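To begin, one chain is listed below as structure tokens, in the form predicted on its own.
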Amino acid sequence: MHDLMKIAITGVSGRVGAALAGFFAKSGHEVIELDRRSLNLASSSMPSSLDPSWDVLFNPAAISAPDLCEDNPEEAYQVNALAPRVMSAWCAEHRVKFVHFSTDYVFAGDEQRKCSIEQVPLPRTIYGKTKRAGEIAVLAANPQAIVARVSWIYGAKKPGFVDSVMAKIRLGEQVTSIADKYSLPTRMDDLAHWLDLLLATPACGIVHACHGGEAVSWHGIAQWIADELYRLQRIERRVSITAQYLSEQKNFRAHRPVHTAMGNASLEKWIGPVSDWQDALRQHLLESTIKP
């Protein structure tokens, strides 16, 4: 248990940024949510925004979008590389803990085998590009900060991909889902509360803060749900999940990296063992279907 601190957390209109928002006020601490207007990344006054009485400050705002990104790579660059220096060298003058977020996408994704942190990334994307140079940019800036690097994130207040394939399930609709990209789901409680046991430690550097277990498809990810509502009776049928293929979507403009499943040992490290990501997604099922 910390003592209580005051917590400063970017993007908070996004997923991850409002859940960490949530959880860390949830637990007394003193949460400033840093939006768009209190906040602006791509400012050259950004610091006179920041402050020294903060004892963290979390920075999960990026521009995420991959066909957004090839089609802004400027501003891409801006948010997710340059703002994040800015950031992390005023961390480092100031003695504030800077945790920044990164991306499985700085993965070039050919291999069928988990990345670890000592495998060199190769992203093949404006998105994966610009936050890997944030990486660098932020380390080199301030060797003492935290690099996250997380993927399918899931279970935060706004809907993602597991809560809609769960509600079109119960209401008996199709669903289709990408069979031939893997990675790893994550269940956002659990990526905060592993946040929280970092902050307590003195790690620092890259971690790849994601579940263990094997590696998994979106379609898998999808399957995987629906037969374990069928045996926790909150269907009544077995469903079948159609495959969908990344060829077939004619609307990605950028490339989308195949295997990008990441090794949690650098997280285990500093926290002990982590959940598999069934026991994970297990659990939010259960709370999210209490109800037959």
Ligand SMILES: NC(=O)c1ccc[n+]([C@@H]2O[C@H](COP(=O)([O-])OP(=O)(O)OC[C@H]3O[C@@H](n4cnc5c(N)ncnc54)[C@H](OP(=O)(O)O)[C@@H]3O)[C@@H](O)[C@H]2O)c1
Second form
Amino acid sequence: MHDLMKIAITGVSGRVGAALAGFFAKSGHEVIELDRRSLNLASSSMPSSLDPSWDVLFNPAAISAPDLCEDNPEEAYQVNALAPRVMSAWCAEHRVKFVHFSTDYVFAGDEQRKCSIEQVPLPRTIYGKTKRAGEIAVLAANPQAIVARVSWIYGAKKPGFVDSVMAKIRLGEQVTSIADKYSLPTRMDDLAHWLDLLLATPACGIVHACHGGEAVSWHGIAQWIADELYRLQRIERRVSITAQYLSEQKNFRAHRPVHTAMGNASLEKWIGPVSDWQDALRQHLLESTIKP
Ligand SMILES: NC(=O)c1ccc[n+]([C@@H]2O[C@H](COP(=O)([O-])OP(=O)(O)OC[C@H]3O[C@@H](n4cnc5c(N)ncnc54)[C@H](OP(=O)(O)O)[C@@H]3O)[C@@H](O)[C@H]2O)c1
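Moving on from the form predicted on its own, kindly provide the form predicted in complex with the named molecule as a structure.
Below, the chain from earlier opens the complete complex, with every other chain and molecule after it.
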């Protein structure tokens, strides 16, 4: 437990930023929401918007869509790497804890095993390269910063893959999803809770903020959701999810890494054991579906 804090959060219109703002405000902390108008990461005059009386600055703001990064590499580098470096240096100078977010896409994803924090990242996309440059810059400017690598977040107000699969299955729509790309789904409420716990520790450096359990494909997650909804009697019939493959995704302009599930020893080291992805997802299904 820690005292009530002043917590500033960027990217509050995004999936993670909005959820963090809600989580920490509900816990009684003073939350300062920094949207693009109050803090534009594309601008070089950022520090004038920052307040040294903050205890924590979370930075989930990013250009997070891989294809958008391919199309706008300079802006992606500015927002994903240069701006985080400036914020991180400013936080070091003013003793504000800096928590930056990164991604499993910093890994090449060629090997069929979980990525540890010791594994050398080898990003192949502009998104991955700019996020990796951000990690390096943030920690070089401020070794006390936390860089939380996250993957496949669901359960936030802005829906993600899991949320839209659940909605489609419940509406009886056919679901098609990719079966040859693997990572771990992350429940947003758990991520916020882990970050809260981390702030009460001396944690710094890279942390893989993800659940335990075996790596799973989008198709595997969708089929698991369908089976579980049936088992929980939330749907009346068994549903079979149609498999698709990366090679069929003609609309993906950026390469997608295949095996990027991360090992979470770097998280459990600080906060103790965390749930496997199946337990977290089951909890989410129970909370967000009402028995007919
Ligand atoms: N969601 C996931 O599953 C996932 C997976 C892996 C890694 N991550 C990482 O987690 C972090 C949060 O992701 P997310 O899903 O919350 O992303 P998101 O939903 O795409 O939100 C991105 C946020 O960044 C803001 N932003 C973009 N450019 C900006 C600028 N120039 N100045 C100020 N704000 C700007 C956006 O504001 P506007 O609305 O004004 O554009 C938005 O609020 C990112 O670092 C991402 O790389 C997320």
